[in-house]
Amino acid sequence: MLTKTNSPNVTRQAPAKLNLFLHINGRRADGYHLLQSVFVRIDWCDTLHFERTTDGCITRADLSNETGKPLPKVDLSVRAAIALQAKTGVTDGAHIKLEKRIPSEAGMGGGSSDAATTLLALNELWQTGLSLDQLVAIGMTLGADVPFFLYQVDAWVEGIGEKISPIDLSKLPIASRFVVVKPPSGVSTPSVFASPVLARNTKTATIEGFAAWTESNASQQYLEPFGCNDLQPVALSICPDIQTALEWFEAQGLIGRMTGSGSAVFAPIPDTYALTTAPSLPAGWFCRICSRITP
């Protein structure tokens, strides 16, 4: 059973994620894709404030929106709250105040993180007493990335996103800092997965193979990432700005890689890297140095 609180208000951070690699290994008969990836959380976060109400209504107010795009009235945080109500029969409501910072259509999981954060926060606030496994079952109905954010650990992810194995990256020579670039244009995840040219037969990898490769290439961790992102070639054809981002990294001697279905691109960086000496990006682009969130 998860932690309970008697406070009528809670505030939570909802972090973004990066896919260190993303392989598509097949496709199920129902159309869902089978994948393998390592997900890590980074300190590019939305902030959500939750207030318990007694009217049973779920409402949301946007305190800020740094994404440059309008937010949907019924976003994943609202949908998550409604789903939790339906599962538990709770008669309380909630007012959600959102500080939105994670860009949309970026492959950074911002909406899924907001949904997971809402489930965790309202499970406490409403004192519904659901277990983590029960919350994960709800999360799977909202999006494939939601379970990862519910577990709040770095993870090896398989299946359609529901098979999550915690992975201790502190024991591997994985960079702790990344520079993340997001062009104003985005990529629709369904359009990428629907592409007839998407590679869906990448050889199955293992956690042991990932660890061994990472350790043997420790001196090259800022240049040669493990595996690939199978979604990147398709996303490039949809969003040419991704190529501009990749070239921006290349000009600095870094190898950029798209996260998720894009359009954000990232690269691990050494402690000496500074944005003040990096080439200029076009106006309207997001660019941040982020740190991995460690357990």
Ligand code: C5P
The other form holds:
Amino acid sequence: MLTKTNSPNVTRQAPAKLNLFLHINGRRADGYHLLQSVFVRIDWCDTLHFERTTDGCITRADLSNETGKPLPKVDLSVRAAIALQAKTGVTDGAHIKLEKRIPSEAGMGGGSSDAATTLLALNELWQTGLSLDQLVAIGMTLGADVPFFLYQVDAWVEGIGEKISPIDLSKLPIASRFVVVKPPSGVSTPSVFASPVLARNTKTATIEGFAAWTESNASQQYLEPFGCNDLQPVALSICPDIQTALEWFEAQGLIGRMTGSGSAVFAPIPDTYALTTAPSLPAGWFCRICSRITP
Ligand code: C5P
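Please give the other form, namely the form predicted in complex with ligand C5P, since only the form predicted on its own has been shown so far.
Below is the entire complex, every chain and molecule, led by the chain shown above.
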């Protein structure tokens, strides 16, 4: 049940995601790729403030931007608002104030999370009454990762990103903290998916197989994770900084893995891990310890 509000303003956090693994199992006739992945939300968040207006206009002001890259005027939050207006015929408008922290071209889903957060918030503010399924249908037109963020749960994700099965990671020995590194250079998602050398034939896995592997490798959880990220070899060839990131992890005895189509790289860490003892990174790199968002 989606909540309703009478207040003209709401503020929401839009979390980033990590792909614990990402397999490409095939390609559809329309060019989109069939994938399997476990998506988790982490506490590296954008903050969005929404104000309902009566003029029908959608406007955005960037209160802050820590990413070092300006956003396009019509970013995914504005596009989401326009799409919801078009679908519902609502005559209200909205002013969105954004505190941008999630880097772009990182594989962390920042734009998709902003879009999902906008759909959920404005569906409340405008009292448009769409169901989650209806919001997911709009979300899919904005980006393949948007449905995941609309569900607001950790998930086993399939199809091209629209088949979401909630997964209860509290029952599995999955790390709750990660160190996430984002080089200054980014990777364009379409260029990775379009690569002629991308492997698209990974065997289909199951949630049960993932859970069983995780349980039988519990003592390994800070080392070799389940599966792999099939997009990583292609992204590495486009963005050599990813190799530097992987080596930074290796120097600490950690196995880094790219999230999404990169260029951010992450590794699970034990509670004792501290960045103060980690090797330094070149200027302009982002590095954060993040926690999974638990329900
Ligand atoms: O949907 P999104 O904007 O995240 O995807 C960017 C591009 O990545 C798509 O236009 C498509 O070329 C490619 N993609 C894909 N298969 C997916 C997701 C994305 O081929 N499952």
